[in-house]
Structures are given as structure tokens and as C-alpha cells.
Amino acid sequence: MSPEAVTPIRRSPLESIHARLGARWRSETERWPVSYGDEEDEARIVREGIALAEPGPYDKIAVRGRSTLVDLRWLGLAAGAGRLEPARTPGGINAWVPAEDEAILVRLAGVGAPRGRAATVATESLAEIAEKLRSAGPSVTDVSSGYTVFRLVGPRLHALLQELSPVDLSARAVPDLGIVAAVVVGCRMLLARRDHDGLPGFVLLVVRDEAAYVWDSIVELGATHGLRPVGAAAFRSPDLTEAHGAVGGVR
């Protein structure tokens, strides 16, 4: 078989957790779940319980360097620093902007420029906004590899981020669309509030080395909330959002 006919297969850090789970993949070569076996059920959950979610697969940057807001809304993309600037088209760009200097750039992998249409930051690879960054003159590394995400939503939620953090993460103390760095079960992560449907929500980008970690004490943390593992499909979309794609249902 020759090199060019090898697909790569990219895993979740969680790929064996969800397999146990019986999960069905988002396709063989990305291994994330879209559900573990009954869709509707796990949809009740989010209205009803405590959903817990690794959406994906992401590719990511992280872009630094004092002119990073000005760089960003060259590129159309209006973050301000403690924000999360959600994408405006499915399968578009979410901007993590934790201070000014500083921002996190994610879309849902295999994101592209149609053939035959003239490329704007809405249709191109994050590589190619890279290299246009980079011109600009601020720092860009790929850290698609460094991260994964998780998604909790529930509104049961409130009671269980009091277990999670010491961090304050009430809707007063982070509104929707705020950033707060956060210890949550011990370890350091950035989270952004991100409701769904009216329902409290966040969104949290955990370091992968510690992945399986975070995931396994929300779920035993949060098993006498109602919490329940679930698949992207339950939030009606295989992205992390409405905003991030048809699939994550995160409003």
C-alpha cells in the first residue's frame, strides 16, 4: 500500500474510557464519541441531569504576542481579553482569549477552503491563519495535541462545580462567553462559561497528559448529581456548539 492511500486515524486521549462506554465513533478515523448507544436518552440527561462530553476532534493554536487582539480582528475575529469569541458559522473558528496578549484559537478538525472560492478566515485551515499571524508578528504553535476538550452541561451543574473548584463559577462570578483560569480537581485548566438551550454550561480545555484524570473524577464526583457520560450527538451537533458547528449544541 502505497503512503498516500494511509489515512491517519486521530484518538481521543479517552479513546479506551469511551470504547468501554460502547462508544460509535464519529468516523473510523476519528475517534471521538458521538453517542455510547441510545441518542434520545443522552439528550434527556443534558435537559435533566449532568452531561459530561469530549467533543471533537479540534485542531488549535495558540497565538501570543502584545498585538494578538489587534492581529485577531484583522482577521474578523472580534475577541476582547477574558472572552470567548464563539464562531459565527458551523465548523468556524472559536477564539479562547484569556488575556491580551494571549489567545487559543479552535475549529473542528478538517476544516478547509472550498475548491473554487476566493479563502477568508471563515474558510480557511487554521494553518493558513497561522501563517498569516506569524507575518503579523506574534508567536503561533499548533497545540492541537496539547489539548482536548470537555463539555458539562446540566441543570444540575452549579451544585457539582462547587465539588470541582474553589474557583467562584457562579453565572454572576463568570457570565456566558467569560474565561476563568481554574483549578478543577486538582489541576489547572482553562474553562469558558458557554450555556446551552438556557441551561448552565461550560466548556473546558484540559491539558491531554491529564485528561483521563479530570475525567474520571468528574464522573465519580459527579455520579450523585446526575451526571452521565455522553456522546456530541446529544447536544444535536458533532462540534462543540451550535456556534462552533452544527453538532455541539453549546448556545
Contents of the next structure:
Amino acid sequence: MSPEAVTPIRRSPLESIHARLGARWRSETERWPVSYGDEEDEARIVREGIALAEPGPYDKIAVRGRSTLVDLRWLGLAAGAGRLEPARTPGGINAWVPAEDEAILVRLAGVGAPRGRAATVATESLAEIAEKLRSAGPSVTDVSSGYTVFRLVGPRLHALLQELSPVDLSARAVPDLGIVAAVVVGCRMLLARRDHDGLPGFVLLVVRDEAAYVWDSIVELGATHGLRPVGAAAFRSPDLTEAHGAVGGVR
Amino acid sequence: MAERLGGGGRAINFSWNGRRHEGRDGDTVASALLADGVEVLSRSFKYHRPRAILCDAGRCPNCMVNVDGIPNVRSCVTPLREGMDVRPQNAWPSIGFDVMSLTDRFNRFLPVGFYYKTFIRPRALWPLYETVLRRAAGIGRIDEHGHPELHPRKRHMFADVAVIGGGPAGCLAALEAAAAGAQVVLIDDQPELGGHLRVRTSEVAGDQRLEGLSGREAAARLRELVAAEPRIEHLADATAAGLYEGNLIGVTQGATFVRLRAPQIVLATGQAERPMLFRDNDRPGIMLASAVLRLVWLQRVRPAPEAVVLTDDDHGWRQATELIAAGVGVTALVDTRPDAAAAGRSVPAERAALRAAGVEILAGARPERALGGRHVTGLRIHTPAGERDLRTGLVALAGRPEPVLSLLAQEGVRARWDDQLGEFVPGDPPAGITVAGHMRGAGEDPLVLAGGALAGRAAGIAARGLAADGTADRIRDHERRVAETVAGRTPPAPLPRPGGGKQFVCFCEDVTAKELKQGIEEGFDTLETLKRYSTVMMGPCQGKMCHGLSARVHAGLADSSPAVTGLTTARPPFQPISIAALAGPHLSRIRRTAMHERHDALGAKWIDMGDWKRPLHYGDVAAEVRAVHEAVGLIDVSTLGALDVSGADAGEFLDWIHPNRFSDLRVGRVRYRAMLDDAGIVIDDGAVARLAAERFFVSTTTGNLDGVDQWLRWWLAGSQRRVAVTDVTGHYAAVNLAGPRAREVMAKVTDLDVSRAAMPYLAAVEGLVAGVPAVILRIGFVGELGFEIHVPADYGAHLWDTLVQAGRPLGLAPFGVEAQRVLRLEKQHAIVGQDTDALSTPLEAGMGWVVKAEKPDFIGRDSSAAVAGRGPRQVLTGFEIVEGGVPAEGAAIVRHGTAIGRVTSSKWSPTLNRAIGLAWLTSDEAVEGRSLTIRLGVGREGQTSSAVVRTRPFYDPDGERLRS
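One more: the block was the form predicted alone; return the form predicted in complex with its partner chain.
First the chain shown before, then all remaining chains and molecules of the complex.
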């Protein structure tokens, strides 16, 4: 076997769970579910119950240092601490900025500067952004596999959140795009409120090792609230920028 | 004889003690049984006396039954359901004839505390005594083999204002708080709001919204108002069981346990009637007046056509009027107070109406005893004119209600005895908690309603941080009116000194006034010690029915005042809670590596290491050991902690954290790290790889990641060092490829030069492995040529698959933690935390070389220098068993009967064909070849093994294979 012959396969931490649910993969080398078979039904779950999804894959870099927020502002990636700065263009970078000295930049994998076009912050690869940040001072570390992203959306979400976490995650306590560090089903994580089409929603940044446990727990506790797993297509796009339609091979 | 009123709802079939019964929709289990002719629901705790409905509000123990296998269900508040299997408990052979009721006849031989005194000798028989006593006493029994479908759930709620109590004061408090813009949670232990108004017909006065309505109409109006207010969430059938620091309220609602936090809490838990003291006051047919009203109005069951009402307060006169309105005739009202006119106090307003209804009013009368056996047939009273028997099948107890203070007391607020009121009243609550309604002691409608509304308004304003609007002035005015009203009240009649017979103070534990007297005479003369000696107030009701009464009885017996006696400490829960509801989630946190599914497919036997799941072995440990030594093994080491330590000062920072040096580590090299605390104790170890000038990759032991991460951040806090620490444990999946053929496998999966020259021992290289960016460290823990490969965890399974496929022709075998433990013992590699403890210094643990005393400073330097100065007192060293079994970890090593050390690790080595291990020995004993005697430990007491000390690794002592 020659090293060249090996095609790396990037796997969700929940690959086997998704497979048991009948996942249709994003691609053979990126094992994240686009749907579990019935996209319309999954879209209905989003509107009527509670949808739990693991869209992806996302690349992520952790940025740490006293000047983190200043440097992100300089790059136009964040305005303030304590909130999620959503990407402004399809495939752009979502900046999670829980504090002034730390941030996690998240972007759908495989997105970079389109050929023949000048790179802007919106289209630069994370590696390029990382280099710029490093040169400015903060420490930058690739944590792409360190976390996975869960989405929870649906009109009945509030009642479920009351069971999942001892932290107040109501709309009053966490406004849209607000970030909170919380314990969810016993695991520490960052959550950002990210409503979807007027429906309450959260994005969860879950430590990879705990992802299967967190997923199983949410599914079990959510069953009585009408929760069901859905694929990324249920949201039209796995891109957290949301409003920009098809990105990254979905649809 | 009880009878059902009206047609009732649809029929519901259920069984009692195996026999079929029929109830109606709206019934509780107890009301259905009562209406169907079953009065006795339980047998008492100690004397096995028949007990029937007393409170009908879920407070007392009298109605506890087994429902569908679940013991201690309060049948008076449990809605009847089709097919329920209801059974009595604590009775044998039947509820009707209970053999243990003989104890009631021989109680003179069972004085208070008798079992403390009687069953202490001979000591060896205590297990037998205990078994018999537990069978004889006690209440429901848990089916240890059953699996009741409890489905406990947890819920975390947050509100601006929490109102506890759904009576009129609570409802108005919630409405006013919501009107101030606050989000309100209203907790009530009843299925519907309204409190006592639900069973009251007299007109309500004092609030515009309820003016002119009867009590029952007012309750309905309050329900409508609350339901229409979107800012109020009503938790029905929910009990606030505990009030904790930080305004945390523990609430049980069915199988759900709610943790509610609110910056403002309004306590409106009201007041409740309590039993009164006279001989045989526990006879079936004696119940609280409020219970009679609840049965009639809420469950449509009339327990008897007529009743005698017993009271010591004007409250009894009102209740007598309500009973008549409810269709229960009152033949006599017995008031223990002297006649009002003669005593110079105002005559109760109800007197004329009661007389007109034919009620005989007996003032200044004292109840002597209940008549009858299995059911009350009358009440013997002592009047100024002499003794008299009142014939009746129902005695309604309507003594002065007591404020329900338990929740407030849980917050540490001591209740205060009010001589004027003759009852305990709440002390000053802490900030953020307001007391309202009947709890305040002034029971007149206008004060109760206004107090609730004002408390709610004030709480809403405070929670929302709104500007003052005059509410504070109105509250002050209200407080003044309450004080004036209280000053005009007359206390209830004092309790008579207990006479003969059984006058039950505590229904849960069958404690009588006479037993309290005995306890006091034996020296348990404070209420707290008397409680522990007699167990009064320690039953399922937790004092709800007897707390105030106990204090008053105690004060009377001790010739003291309740003001001096006080109340005992209140602790959660206010109402019994199932352990299941309190238990943590049944889901326990699990961490899985990226290769988890691969291990599962290989048939791994799992071991829990902290939260991690790790493969212990794949079926044959010896074969796994052999593969590592003879071919190549593959182990998942993703659970090792990994930290990215970056920045211009990272090297200098690591120098400070560790006893050895890292600032001089060349890029591309790895160095062992041992971390010490301030006392020079080894707290972690691992490796540090320098991947770039300002970037270090630091590995930790599996269990210490969080501790090391926090330790580093703690030392960085406030420091000017330009260093960032990032936990990258989850980002990387890691394997160790170990064995003489490991290099051949590596060559098949990477284009990197993996030769000994290009990638020597302790090299650190970044490059593609299996097409994936990887960090490769030339280190190992198992004594063979090893490559520790770290890749992004999303590619972990891919790396595993690729290595297995490439290595299979070369004899590759996955190995687990057990094989790793054997292999590392062969090398005498210590595991921090297993072979070291809270006293282990590097010098004594065989890591002395790691301490660079010439460094100007590092954490633990002074302590290390001190240990070096005095020399090691104990030493971690190897041993091998010469004769005998493999000792347990922790086994003692002895010489002439004196301990000289202990085993920390021991295994059978298939390579060496003998048992080996590591042990702490006193330094004078840690001499190569010294004979040892090891006690084998628990389960093998008296057995020993012979061993000898081995100070050098058992396998490849010079490390040639590791460095190859």
C-alpha cells in the first residue's frame, strides 16, 4: 500500500449513529448527514417539533491572547465579546467570541477563495486568517476536530432546554446571537442562540469525545418534547450563515 | 356512614386489597374508598391502631397505601385511575385484623425509647432484634425486585418572581407581580388554585376583583385571572419541598423535580388545622374540619350526616357554619375557651346563626376522650357542669390553624412565639423573600388579600428593578393594620396537662403526650433532644401535623413557654420525595475516542477510566503482549491529555512549571515531563514536544488533563507572560504503534523518512500519515520501538484502519490497557496516581534525574532541595515474586510483622513467566536482591508470597529496543 493510495475519510463523531438512522452522507469522504431519507418530513420537524442536527464538517481555529477581540475587529470578524458574529456571506466565518481574549472561528469545511477572484476576509481560508492573526499577536490553534457542531431548533425548544441545562437559556437571558458557556446534560460547552426562520434555536459547540453521549442524551430527553434528529438539509443549508441557500454541496 | 353526594362523574373501577371497588371521576383514592364503605386505610406505625382520613390534604400519614406496587402513596391526594391496584400496608394478616395491634394492649411494656434500653444486650443478637423490629414497625415496603415506572425528570426554571402557595394571597401576589411586568412562576400543591376558598361559601371581602363573591366563586375567579395572565406559569400539583441558599426552590411535580431560581420569592403557604389533644384522638371518624369540607366540596363525599365540632378559637365557629352550608349537620360546638361574654371578649359573629341552626354550643368544655373502638361513636367532654358524652359518628377538629412556616425555617428564619396570637409566627425573612397571607397570623380577608397583592407588587418591582411607586408606603400602612389586628386577637385556650390513655401528639410515629412526659422526666428536656429520643416529628409528615403541638405540649410539661421551647430545626424536604426524583440523571457522562467503534468491532472488553471508555483487552492479553514484543502492536492513546502551549514566553513558562528545562529543547525534539506541586510532590507526567520555536505540544496523563490545564492557567493568571494554553485533547486522536516491526508499518503509510537516523528516539515530526496531517513522537511506554501518532480526531478511525491494513501482514495486533500495564511494569515505568501518591517526591519515585537543581526557580524547588538534603525515606522499586501468588495492589510488605512497604502495581508477565510489580519500600530495604514477604491482601488473609527486590527494569534494562 503506498501512502498516495490512501484517501483520507473525515468522519463525524456520530458516524455510526447517523448510519443507523439511514444517513445520506455529504460525501463519501465527509461522513456528515445531509438527511435521513425524508427531507420534507425533517423540515416539518424543524417547524413543528424540535430538530437536532449535526451539520458539518466545520473547520475551526481557537484564538487566544489579550488582543483577540481587537484583532478580530481589525479583520472585520467580530464586533464585541459575548456573542456569535455570523458570517456575512455564504461560507463565511462565524466568530464565537465568549470573551475579549478568546474566540473560536468556525467555517464550513472546503470553503475558501473562489478561483480567479481576489480573496477577501469573507472568502479567505481559515489558514490564511490564522496566519494574519498570528502575525498580529494572538495564539492560534487548529481545533477543527476538537468540537463538533449541533443545532437545536424548533418551537418546543424552551421546555427541552429546561431539562438539558441548569443555566437559564430563555430568550430573555440569551438573546439571538448571544453566547453562553453552560453545562448541558453534564458536559461543559459553548452555546450560541441562533434562531432559524423565526423559530428558537441554538448552536452547540460540543467537545468531540462527548458528542455521542450528548447526542444520545438530548435524543432521549427530547423524545417527549417531539425531538427528532434531522439532516443538514432540513435547514436548507449546513451553513450557519443561513440565509444564503445552497452551500457546500447540499441540494 | 359516608355517602356520595350527587351523581358524580363516570364510574372508575379499581381494587382495594384484591377486592373490586368503584369510584367516580374526580375522586381521590381515599374518597373513593370512603364512599364505597372503606374507612380504615392504614395501621399506625407502632401500635398498629386503625387509621383513617385525617387531613385529606396530603399532610398526615393516615392514608398512606400501596398503589400499583409503589408504597407510601398518600391516597387522599392521589386521583383515582381506572384499574388501580390499591393495597394496605403495615398490617398482617389483614387491615381489618392486624396481629401486631396487640402492642396497643401492652404498651405499658413499651415505654418511650424502650428499644434503646431493651435490645442492647447481648450485642450479638442485635441483627436479630433489628430484623424483628423492622418487620414489626415501619410503613410501606419497597419491592426490591420491582421496577416501578417512575420516569423521574429534572427541569430547571427561572423566573423574576416565584410565588409559593395558590390560595387567595398567592394568586393575588402572582397577578400583581405579573402586572408589574415580572415573569412569575406560581407553585401550588393542589390540582387547582384557590386554596381554602375552594371549600368556603361565605362571602369574600377586601379585594375589588373578588368583592361580593362567595369563597368558591372567588376561587374560580382567581383561576380565570391567573389563566389569562401570560406572564404567570402555574405549576399545579407541585410541592415546594425545599428552599435553599440563593433563592433556589426544589419543587416536586409528579415525577419531575424542578429546580427553580427567582430573585424574588413570595411565600404564601397559608395556615393549616392541626389535631387536638385528647384521649384516643386518632379514632377513625375524627378528622380536621377542613378535611370534611374538602371531601364534600372537592370529592363530593359526605363522611357523615352530622358532626360535633371541637375548637379552641373563633375559627371553629366559622368552620361549623361552613359545615352546615356544606350539608353536614352540626349537633354541638365544643369550645374549650370560657364563654366569650363571661370572659370579656367579643362574641363570635356566627353564634346567632349556629344557634338558629340548632347547634348546641358548649363553651368552657374540655374533651376527655373519644368513644368507640374501630370508629368513633362519640366524644366525652368535661363541662363546668360535669362530664358528658356527645354521641356522634364524626368529630370535626377546628382548632386555631397554624401558619405553615417550614419553608421559611429552612432558610434559617426562626419562628417566633406570639403570646397574643398564641401561635408561632414567622420571623423576619431575608432579602428577596416576602411572607404574605395567612402565614402572617392575621386571618381576616382584607388583610390576607391586601397583603398578598402588595407582596406581589413589591416583588415584581424589585425583580424588574423598577422605580418605587408608592408600594413601600402602602406596605408600611398594611403592616401597621396587621399589627393592630393581631393586638386585638385573643389567644386560644391553653392546652390542658395530658391525662391518661393515648393522646397522640405525633400520628406518624405514634408518640403520645404521656411518652413525651416520660422523655422529659428521663432528662430529654429540650425539644431537640426530646425529638431524637421519642422520634416525635420524625415521621413522614416531618412535623407538619405536630410541630407546633409538640412545642406547646413540651412547654406545658416542662412548665415553660413555647417562646422558650421554640421549634426544632426545619430541613428539606417539606414533603417526602422519592429517591428517584432526587437522584442525578441516569445518563452518566461518557467520553469516547474516535476509534471507539473500531474497538467495539474487535470485541474489546471495556474499562472506565474517569469518563473515558478504553479497551481493557481484546480477549487474549498474553497474545497482545507477545505481539508488541515480537511484531507490532497498536494501542489507542487518545485519552492522554494534550495541550497546545504557545507564545513567545512558552518555553520559559514551562521551565517555571516543571523541575526540568524546556526552553533549551530543540524544535523537533521531545522531553519527558514530571510536574510538581508547591510541596515538591509529583502530580502529573507526560511529554513535551517542541513543534516550533514558540509552540509546544504537552501531553498529560489521562485523568489529570483538567487539573494540569487549570494549573497552567492559574499560574498564568495575572502574569505578563505571553503564553496561551489551549486544550487540544479532543482535537487529536492518538495511537501508539509499538514493536520491532513498527518502522516497517510506518514506512507503508507515510512518505516521511522514518529511519532511525532521520527519526531517532525522542524525535518530534509533523507530516502526513495515511494522507492526514499528523504529529509523530518517537516515544513509547511499553519498552519497544514506538511511534506515537496524533492526527485530527475526525480522521482517527481512518488512521486506525490504515495502520491495521498496513500492519496486518507484519503481524500487527491491537492491544489494550491491560497489556500496556504488563509491558510498562516489565520496564518499571511508574504511573503517576497509581504508583505515586500525595507524598511521592521525584527523588523517591525514581525520577530524581528530572529535577534540575541548578535552575534558578521552579514550582516545588525548595521542597525538592529539602528532600535531596535529607535523602529519600522511601523508594519506589521493582520486585519479582519467587514463590506464591500475585499480590493485590495495596498489599502490605512486612518484615518480622512490621510493615516496611506496600505494593502499588503487580501483574503476571507472560514474557518473564513470573509475577512482577512495583512497591514502595523504606529506603534501607530497597536493595537489589533483598528478600521480601508480601501479604496477599483482602480475600487471601494469612497468605503470603516471597519476593525479591529488583531495582532495574525486568525487560531490556538498557533501553536498546526502545531507542532502536
